[in-house]
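Next up: just one chain, as structure tokens, the form predicted alone.
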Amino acid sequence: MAEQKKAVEEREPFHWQTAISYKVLDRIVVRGYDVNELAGNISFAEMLYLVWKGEIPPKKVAQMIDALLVIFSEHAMSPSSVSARFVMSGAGYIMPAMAGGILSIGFTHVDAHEAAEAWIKIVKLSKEKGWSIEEGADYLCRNIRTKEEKDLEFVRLFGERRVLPGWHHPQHIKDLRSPRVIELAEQFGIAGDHVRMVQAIEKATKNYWGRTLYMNIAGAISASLVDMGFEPVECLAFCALSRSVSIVAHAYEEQKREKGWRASSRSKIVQPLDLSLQKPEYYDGPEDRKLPEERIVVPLTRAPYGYTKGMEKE
């Protein structure tokens, strides 16, 4: 017992262990740099890379990061902006609205992490097999599209995948932003195997879908981020960080311009929570029913403001 007590007493007191930063009374140090020295001397894109990856990036990488932050920062009414507006409509202040917008980002809206994982796996497999980029792209498309038994190695790596991650857009068909991302990746010299792979996949889709399917912005961004050394989880976080610009703007506009609840019948347009959109004919659940007599302990005898049929108005 005495030895156990001594061992416990000799343990270090709890402290956070991190390689990112530390702070004392008169200094805040990030990855070895004084934050005051960084301020005014590096860009936000460079700071992002420094905090996430540990070093100040080369100029071209910083330019590419900045371009990606810009191109993904706003996309009009999308799940994230609309979610932020609805949360603001109910909660009435900015932090829940920001959280609501960010929480809408995942596998359906912005699947950058899933796309990044796929590009990493197919590039790695192509190198192991001695395939060209084009052969790897063909293998991926063929196995995703096939309705027959898939290649066992494909299933091991990708599961029973039937859709391309980072592909297609429900509104644009051809995502207007993807070609610009690829162009900039090539101009800034950061395009590597993963950027080349998504371009090859785009060409290969026609062989298996009968028409060209186009990469969406998440597919293009994830390929360029992976070529810059970012991990899949960082790719999704990057998109959420960029889209936060939009989320704040939409939430704030909602607060300033619209009435809460989005249900006002006096608005010049029909609101999404208006009672006219919630008529009985739009309901397809069970028909109206009553509780069995034996379940009624406290009968309903007072009409709620005279709205209930069959009861006397007060």
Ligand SMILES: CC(C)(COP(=O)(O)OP(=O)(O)OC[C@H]1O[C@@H](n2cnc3c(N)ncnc32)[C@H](O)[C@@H]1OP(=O)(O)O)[C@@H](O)C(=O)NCCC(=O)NCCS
Contents of the next structure:
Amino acid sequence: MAEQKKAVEEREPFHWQTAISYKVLDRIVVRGYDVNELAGNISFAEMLYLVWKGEIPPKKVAQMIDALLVIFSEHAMSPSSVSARFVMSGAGYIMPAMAGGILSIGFTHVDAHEAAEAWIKIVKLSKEKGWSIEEGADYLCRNIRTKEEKDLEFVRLFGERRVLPGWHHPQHIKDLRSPRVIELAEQFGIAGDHVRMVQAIEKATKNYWGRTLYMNIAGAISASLVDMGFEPVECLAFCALSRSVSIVAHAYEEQKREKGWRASSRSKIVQPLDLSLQKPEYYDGPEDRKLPEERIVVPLTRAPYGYTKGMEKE
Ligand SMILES: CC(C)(COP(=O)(O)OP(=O)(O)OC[C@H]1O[C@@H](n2cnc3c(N)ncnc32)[C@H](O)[C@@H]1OP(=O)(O)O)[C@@H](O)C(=O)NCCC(=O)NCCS
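The form predicted in complex with this ligand is what I need now, so please give it after the form predicted alone.
Up next: the whole complex, starting with the chain shown before.
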């Protein structure tokens, strides 16, 4: 007891402990470099790598990061841009709108974390088993698709997974950005086992789905980020960071161009919250009903503004 008390008393006073950066009155130092010296001398892509990974990356890695930030930065109307627009239409302020856009990113919109984790696990398992990349890809597809019991090791690593993460695009079907990501990864010399694995998976899908299922942008980005040393969490965050560019544009355009609330019956275009889009015919919940008599404390005697005629009691 006395020893425990002594140990508590000997603890250091609170201070932040970090390997990322420090600041004093007249200097801000990031991973050892003065931020003022970095500004004007390195690109934002290089800065991202420096802050996240600790070093200024080789030129080709920086070019690839930059290309990925560009290719993912805008995608017209998708869950994040539309969420940002809706939050802006209610909140009328950029910060909640940005947060709303970001919050829509996850398992079905982007999915880069799940994808990255899957590529890491299947590449590692293939190495442990002495399989080729193609054999690893075949194992993954076979176990995802099977209607029989999955391999026990597969379940331990991937759970009862039934869809390929980072795969398929509901609008493009063949995501037109993925081949460009793979091309760039090869050109910049960063394509490694994980990029090769997603290419092999794409080929293997035909054997198990009866048609080729194509990797989407998140599948391709996550494979190339993992080949550059990024972790699954960083892969998802990377996509959110890039897509923030779009989120800001959509949120601000919403504020400048639209009325708010998105329901005006006087707009030229029928609005997404227009009453005509949410008629009783489209409702399939419980039938209209009354509160039981014993629950009535203050009876309803007036119809508001006479909209519902015949309810008013004289
Ligand atoms: C995004 C997603 C929800 C769209 O699914 P969806 O709306 O059902 O897509 P579609 O209706 O066009 O699906 C067509 C077919 O492909 C199948 N399919 C779609 N995505 C698949 C995937 N990732 N793995 C395996 N099969 C998939 C569907 O089951 C469907 O098959 P069926 O007709 O035999 O039932 C789905 O593709 C998915 O969960 N992908 C993984 C997550 C991901 O990568 N998200 C980022 C997208 S940018």
